[in-house]
Every structure is written in C-alpha cells, then in structure tokens.
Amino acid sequence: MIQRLLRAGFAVAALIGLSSVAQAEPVDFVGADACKKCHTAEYEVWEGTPHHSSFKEIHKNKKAKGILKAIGEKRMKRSETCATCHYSYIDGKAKAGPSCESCHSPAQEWLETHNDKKNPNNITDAIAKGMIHSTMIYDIASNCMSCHGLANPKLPGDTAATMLDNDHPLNPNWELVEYSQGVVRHRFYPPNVTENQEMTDAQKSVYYLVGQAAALVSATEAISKTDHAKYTEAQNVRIAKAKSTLEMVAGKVPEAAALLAAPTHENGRAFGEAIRGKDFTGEVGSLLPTSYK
C-alpha cells in the first residue's frame, strides 16, 4: 500500500512541481470544516495550535503592522504577501490561519475523490489529483520550510529584505521534528485511531533527516532571491546544517550523496523514500530534540 501511495505521490509531485504554497496568487481552500467531518480529532488538535489562534491575533501585532506598512500594504488579511503563509483563503477571503490544506494542498480538486469510500483507490487517486498525503514526508516538510525559512517561491527577494529590515522573524534553526511533534502533532493512525501517537526515536530520526533534506533544497533555491545580508546569512546557516547532517548518512544512503551533489526536490523525495522505515538513531540520535514547540 505504501509503495502505491509513493508512486502516486511521485506522479503528482512531477505534475505540480512543488507543494501548493508555491502558487501565483492566494489559493482558495475548501476550509478545515470540510476536513473536520472525518478528521475530528485532527481538527481539535489544530484548534489548539498557534496556526489556528494566529488568525485573530497576528494582524493586531505592532511589529506586523510595521512590516505591512513597509511593504506598501494596508491590511494583512487582504495582503497577497501575507497570504502565502499566514492565511487560508476561502472564496477569495482570509478565513483562517494556516490549516489542513496549508500542508496537504488545496482540496478543491481532490476532496471528493478522497471522500469516496466506495473507491478502494480513493487515496492514491486523490494523490494523483494533488493531495499531499501524510506518507509524503518530504513534500509536507517542503511546505513547512517554504514559510518558516521565509523562502516561499512567490515571495520576491526585495520584499523579503524589506520584511527583515522591519523585524520579520527568520529562524534559520527551525527544525521539523521539534515543531511537528509538539502542539501540532496529529498522529491518529490504526489500530488506535483515538490516540495521538508519539513517534519512536527511529521515526524521529527519519523525520529529522527528511526535514534537513527539505531545508537544504529550500535554502539553496531561496538564497539567490536577494543579497540582503541577514537573509543570505540565514540561508547559509540552513544549508550548512543540512549538509553536515546529510553527510552523516551519505556513506550508507546513496540518495543522500545525490541530494548533496544536486539539491533538487526530485532528489529530496528520492532520499525520503530511500530512508523510509529505517532507523538512523545511531547517526543522528544525539541531534534529536528532547522538547517540542
């Protein structure tokens, strides 16, 4: 089953190029309420996250107002720049903060297929239509890195520079396991679908490595946006950390060496598939976070 999902995932990855955040304008979502019908537990987790609460708070922040003014816009919820990461758009309006589709891609094209329980291939068919399934770790990580690395492909370099000059945060040490296994964790998998399951250390080691792969590709693409000192320094930090981590497994995983030689999304996905289900605690166990955001 996983192999079928992966094949479908690679097919849709080739089709869409990168994840849904890299669109030319704010993308309409169907909204988290559509997901809530089947994924109630996950929805309830989301309601307790900063992704959810930020919708009512972030535009009131004094720093946010200063950034908005500096980039020549008046309202965050009507700003295409801010929409790339801070909002979920429904019917052309910001209706929520980052939500289900921010990670799993806008569902207009695939929701009906995903919900067709009479279709034994509903998951793979939905992936083929653009859904980013939870097994597609690299693509989910790429969505995270795109925003948390201030590296969204549609964000112009001069805008990113202005944002940084006005104190927009950029944490070059943002790490996938630390942030994905904290308050946003929603791992309700069989056989116990009512329990928000914690990862094993082996699973964390894979997520850690895939996160560094996504960071490497994201930062390598983003660094040419602008020569702004703070921006390039942050991207170089991300690149250096990712390379040093991936080098730890390059001798055992040829796909890691290929990714280091050519940091592309295709190579990142291939690396993620190559290490799926394996245990790299011997290599990166000491780097795994012991507390979570």
Contents of the next structure:
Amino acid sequence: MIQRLLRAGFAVAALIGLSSVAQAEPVDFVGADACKKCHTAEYEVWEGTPHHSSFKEIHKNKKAKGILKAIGEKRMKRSETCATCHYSYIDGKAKAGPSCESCHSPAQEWLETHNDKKNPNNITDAIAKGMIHSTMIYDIASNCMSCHGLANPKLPGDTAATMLDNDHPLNPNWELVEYSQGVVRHRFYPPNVTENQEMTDAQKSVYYLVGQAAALVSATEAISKTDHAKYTEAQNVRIAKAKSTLEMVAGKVPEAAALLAAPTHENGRAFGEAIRGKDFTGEVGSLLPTSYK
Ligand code: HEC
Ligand code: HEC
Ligand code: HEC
Ligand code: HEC
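Please give the other form, namely the form predicted in complex with ligand HEC, since only the form predicted alone has been shown so far.
Complete assembly follows, chain above in first position.
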C-alpha cells in the first residue's frame, strides 16, 4: 500500500516536472504536409486562410517589433511566447502559422490510430490519444478561444498586459460562427465529400451557443491572470455576452444552467454534448451573423 502511494507520488512529481517543461517549449507537430495526401481538400482550404499566409507576414507587421521589445525578446519566430498562438512547431522550430494540429491537437500520438482501417474503434482510440474530432464541438471552440481571446493558460498575465500596452489586438467580440464559416470553413462530409458544405441555420445556432460557452470558460479562467485594466475589461465583455446568451437557453437546457453556475471545461463539454445536433434558431437565430470572416 505504502509502496503504491509512493509510486503514485513519484508519478505525480514526474508529471508536474514534465508539464513545466512542456510549458516552456511549444509542443511539436507533425505538420500539415503529413495530412495533405489524405485530406487534400482541407489542406487547400487552410492554404487560403490567414492562418497559413501569416507565417510569411506577421513578423514584418509594424507592431511586432514593439511588442517583442517590450517583453524582452527579439525575433518573433524564435519567441516561445509568440509561438503559442502564431506558429506550428516542427522539429523544434517555427515552420508554419496555426495549422491543422492547432485546432485538431498535436497528432504525433493519434495520427496512425485515427485512420487505422483494421481497428473498428479507430476514432474513439484516437480521441483517447488526444485527437480533437469535429464532433467535439466544445473542445474545438475552446481552442479558438484560447488564441483569439488572448487567454491561453501558458500566457503569463504580465506578458499579456505588456502585449496589450504595445497594441497587440484583443477582440472581445470574437464570435465562433462569424469566424468559422468564412475562409476557415472545411466541411467535406459524406455523402458529398467534394463539396465544402455550408452549415444550416440550426447548425449555426449550435455553434453560436458552444462558442459562447467556450468564451465564458476561457474568459473566466483568464481574467484572474492580471489586474491590467484593458485585459480585465475585455474578459468582462466576453463573460457578459456569453452569460446573456446562455441564459436564453438555460430554461430548456439544464447543462446551460450548470455551466452558468460553474464555468468549467467539464461543464462546457457537457453543454456541447447536450446541444449537438439540435436547433436553437428560435432562441438565438436573430443573433447569427450574416457575413463571415
Ligand atoms: C493516410 C491517410 C490519412 C492521413 C495521413 C491523415 N488522415 Fe485524417 N483521416 C483519414 C481517414 C481515412 C479518416 C476517417 C476515419 C474514420 O472516420 O474512420 C480521417 C479522419 C480525420 C478527422 C476526423 C474527421 C472529422 O469529422 O472530424 C480529422 C480531424 C483528421 N482526420 C485530421 C487529420 C490531420 C490533422 C492529419 C495530419 C496530422 C491527418 N488527419 C492525417 C486519413 C488520414
Ligand atoms: C494568446 C495568443 C497569442 C499570443 C501569445 C500572441 N499573439 Fe499575436 N495575435 C493573436 C491573434 C489571435 C491575433 C489576430 C487578432 C485579430 O486579428 O484580431 C494576433 C495578431 C498579432 C499581430 C497583428 C496585429 C495587427 O493589428 O494586425 C501582431 C503584430 C502580433 N499578433 C504579434 C505578436 C507577438 C510579437 C507575439 C509574441 C510576443 C504575439 N503576437 C503573441 C494571438 C496571440
Ligand atoms: C482554425 C481551426 C482549424 C484548422 C486550422 C483546421 N481545422 Fe479541421 N476542422 C475544424 C473545425 C471547426 C471542424 C468542424 C467543421 C464542422 O463540422 O463544421 C473541422 C473539421 C475537419 C474535418 C472533418 C470535415 C471534413 O472536411 O471532412 C477534417 C477531416 C479536418 N477538419 C481536417 C483538417 C486538416 C487536415 C487540417 C489542416 C490542413 C485542418 N483540419 C485544419 C477546425 C480546423
Ligand atoms: C493557435 C492559435 C489559434 C487557434 C487555435 C485559432 N486561431 Fe484563428 N488566428 C490565429 C492568429 C494568430 C491569427 C492572425 C493571423 C494573421 O492575421 O496574421 C488568426 C486569424 C484568424 C482568422 C482571420 C481573421 C481575419 O480578420 O481575417 C480567422 C477567420 C480565424 N483565425 C478563425 C479561427 C477559428 C474559427 C478558430 C477555431 C476553429 C481559430 N481561428 C483557431 C490564431 C489561432
């Protein structure tokens, strides 16, 4: 018994050690080229987005120099702070902008598993190894929010504050439907795998809600990072908007009420599961955007 406890203690210590290393260095990706041969259509969509083009441009942006100087760094492509959101690391170097694995999670562990045709549980096994599948709508939204809400847990509060003081953007009204249904959209689902399908309004209403759920959790987590006025103000805007939206469905969806009472990833995920495949155009239809980024 004591031995088991000791071993568990060591395992925890090892994990803590590992996670602090992982925090210091961006996680390696296999890279979008490793997805291209099987997911050509999705790759071509990605090539047409600012996520792709920013790699050649963002470090030349006028603001980049000032931001870097203020946090005591020199080159954007060498900065682990910037890499958290701006780059895909392959073999320890920034090799692309945000890419497949920024949204679907680093694939090293799940790549072989997810398309293993001999395994009837290929997708559930890949998900267990960290894959973010299109059905995991809360996790997808949560990923967008951590970058676009300047809320990544790895980003220290004082760094976020310095970035804002030096004109780094933070749009508190960043909304999932508006940003996911324009250039970024890739929906080549069967039976029409050659057609990049538009969402129905019902599907958009679900995305709208799950986006607000993810914004609520992300902003609630992030707001205590720093007491920098601009940062907390932006996070408060995200929280207020998300709450008022989720309240519109709280009577109908108990998971929304639970999430409002306790904004955690677990409750966000349960909310995403509860609303997936349903129709909330009656509640939030009038809020849906009519043009997309
Ligand atoms: C050798 C071919 C192959 C490669 C390489 C490959 N995939 Fe896949 N991928 C598949 C197949 C086949 C499926 C469908 C599996 C199924 O549903 O049983 C799939 C499914 C997926 C899905 C789930 C679709 C959904 O509805 O969400 C995602 C996401 C995905 N792949 C991402 C990637 C990413 C990211 C990479 C590169 C890191 C990659 N794949 C590399 C063949 C491949
Ligand atoms: C937590 C995520 C995150 C981190 C960390 C981050 N950025 Fe950004 N950055 C973004 C997002 C998201 C955008 C796009 C915002 C938009 O268009 O509204 C952006 C945009 C920019 C822009 C474009 C500004 C403009 O007005 O066009 C510059 C320059 C920039 N970042 C520099 C940096 C530098 C330098 C670092 C590292 C010190 C850094 N960023 C770290 C998320 C981040
Ligand atoms: C900005 C985040 C983001 C990036 C980058 C991204 N995806 Fe996706 N991906 C999503 C979202 C969101 C969905 C769910 C779409 C839906 O169901 O509406 C999705 C769905 C998919 C699907 C299932 C739908 C389909 O088209 O078959 C596959 C496969 C996939 N992604 C693969 C990729 C690959 C490969 C790349 C890189 C070339 C990539 N994704 C880049 C967010 C992203
Ligand atoms: C790893 C961080 C990261 C993740 C995750 C991420 N993005 Fe981005 N995104 C960025 C950065 C950085 C930019 C700015 C690129 C530039 O303009 O140079 C950006 C730009 C964009 C743009 C272009 C905005 C414009 O004004 O033209 C869209 C659209 C977008 N992201 C949508 C999404 C969506 C939808 C998701 C989730 C499904 C997502 N992003 C996930 C980092 C991220």
